[in-house]
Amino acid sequence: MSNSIGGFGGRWTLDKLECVRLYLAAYAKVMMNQNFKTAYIDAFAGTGYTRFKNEKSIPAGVFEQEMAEPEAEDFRQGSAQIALGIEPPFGKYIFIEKDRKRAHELEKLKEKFPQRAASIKIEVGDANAELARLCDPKMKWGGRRAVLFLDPYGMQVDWSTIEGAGRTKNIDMLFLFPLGMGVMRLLRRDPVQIPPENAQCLTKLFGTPDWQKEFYVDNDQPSIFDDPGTDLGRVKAATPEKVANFWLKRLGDAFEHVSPKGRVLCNSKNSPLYLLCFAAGNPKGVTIMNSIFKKSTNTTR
């Protein structure tokens, strides 16, 4: 995903596309002697292109060349351009995009990239709706392989999304889970003050109801206003690392192999911001994944 309109990435943003960048080499080279059609997925593929407030803060040298113009200089490389320069190529390169501009910028690449052009092909829709085409039952995926890139604005991801990916049984899913930024936000100290649309917006990424049933406790801590026998209700005991262990575990129910930990990104602060997780329907994919995460930098834990 690029958030160069109306968003900056950081660090953990240089982070994150490396382990991309990192799995698809591997994976390229992984199906370059195997007869499988192949494809990269990019869901929120964004413009290409992902911004950065601070470029002095950013190492220089991380990816390709930026690009020339001093007025884009805040510029570097998403993960579709990141997925256009893997050598050996994927057989298609799928980039998703519901914001008609951002659709327009992606067009762009087929000209930067004019050796891929005829191998790009840009949906302009919703990305639950494409991947749920794409992923339709119907659809045979015996002799096809793809990587899907799952870097959401927030949470648009619908679980049924998921569910849809694990079933093909040959989608390897990299997917960039809203835990501080998403989740955690949403979870009030009482769940009785989470708005319907947001308690919906929860369950719908899950899965399931039973979040609340993980995330809160009932209550033993009666003040001195409280009656004896008052139902004090129930109280938060959400934590990052809970909510990502839920997820994992709901994560395994769709897919047959799961990286057991992911990859948490942290802001400056070491505050979580999100849980790159990735699933696959070959054990390999996980090993050679569970590699590139141990990797680690300041950015993570």
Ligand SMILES: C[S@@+](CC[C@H](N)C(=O)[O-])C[C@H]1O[C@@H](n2cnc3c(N)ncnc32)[C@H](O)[C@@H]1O
Given for the second form:
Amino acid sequence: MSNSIGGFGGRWTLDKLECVRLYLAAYAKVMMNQNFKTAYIDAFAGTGYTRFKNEKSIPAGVFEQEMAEPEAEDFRQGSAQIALGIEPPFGKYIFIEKDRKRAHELEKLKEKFPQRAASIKIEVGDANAELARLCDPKMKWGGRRAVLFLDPYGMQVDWSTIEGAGRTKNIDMLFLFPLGMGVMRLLRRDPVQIPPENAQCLTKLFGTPDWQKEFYVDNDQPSIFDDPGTDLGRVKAATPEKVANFWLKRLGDAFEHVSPKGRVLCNSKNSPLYLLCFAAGNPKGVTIMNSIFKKSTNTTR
Ligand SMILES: C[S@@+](CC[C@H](N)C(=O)[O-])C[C@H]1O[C@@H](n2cnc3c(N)ncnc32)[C@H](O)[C@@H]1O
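Okay, that one was the form predicted alone. Can I see the form predicted in complex with the named molecule too?
So here's everything in the complex, that chain up top.
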């Protein structure tokens, strides 16, 4: 295991992974007596493990500790390893990772889980491109079911990817939506000051330029220098809650069923970083995920 690959997780990372683990375990149980071919698709798979700065900052017992480096670093299972540990197993594991070094770490999971090795496929590449292939309308999804986990650091997921996953009708999707880590950071007080490439990035994520109407209102607060009747432009009205609601509404355009709230993951200062959201082609998944979101303890603060 290399120490130098990947950044450090926070307590919210444990909340996220615990939600993923609980959903995968419930899903595997439901699928146990059905005849579907199942797959777990981890489109931002990482290395298979997550690093934390030190043990003291992490509440004991949330996860079994995978491996502890002395003092400074603490390793826990990442999403790929969590999925491989679920019983009964998925029929296939597709791990997509852009970074070659990280993908190399993923290869080692075949040795760690020899009984799953033949079912593991590692794709080194861009998640959006790989998923476009997997979710191509020509691909036959009848008889197949999959859980897709999208866990980007930031704004890497394109709307077309979300749409493609929804179109299969047979994918259950968990997505770490970049609420504070992406969208809130890109929204400037004055929309004119948003660099065009950032505006484009927002439109690619939401799949519509409507975020401009949604997150900005006419400015009615003249400064002492403004003459009456001056066009004061528009001003930011977006809050994390508003952004989350807009996103959840958008998800409903791509998927038939969406968890209505998701789970906001905050940093130690209680600032929202991400929204863990869930969407599926069937209502059962949403019922299960809603109850997981409801019960998931907040270890973030
Ligand atoms: C937050 S980490 C994933 C953590 C992992 N899910 C876990 O629980 O261990 C995000 C990963 O996505 C990878 N990545 C970034 N952009 C990507 C892209 N466009 N396609 C595929 N992987 C990407 C990064 O190299 C990084 O390993």
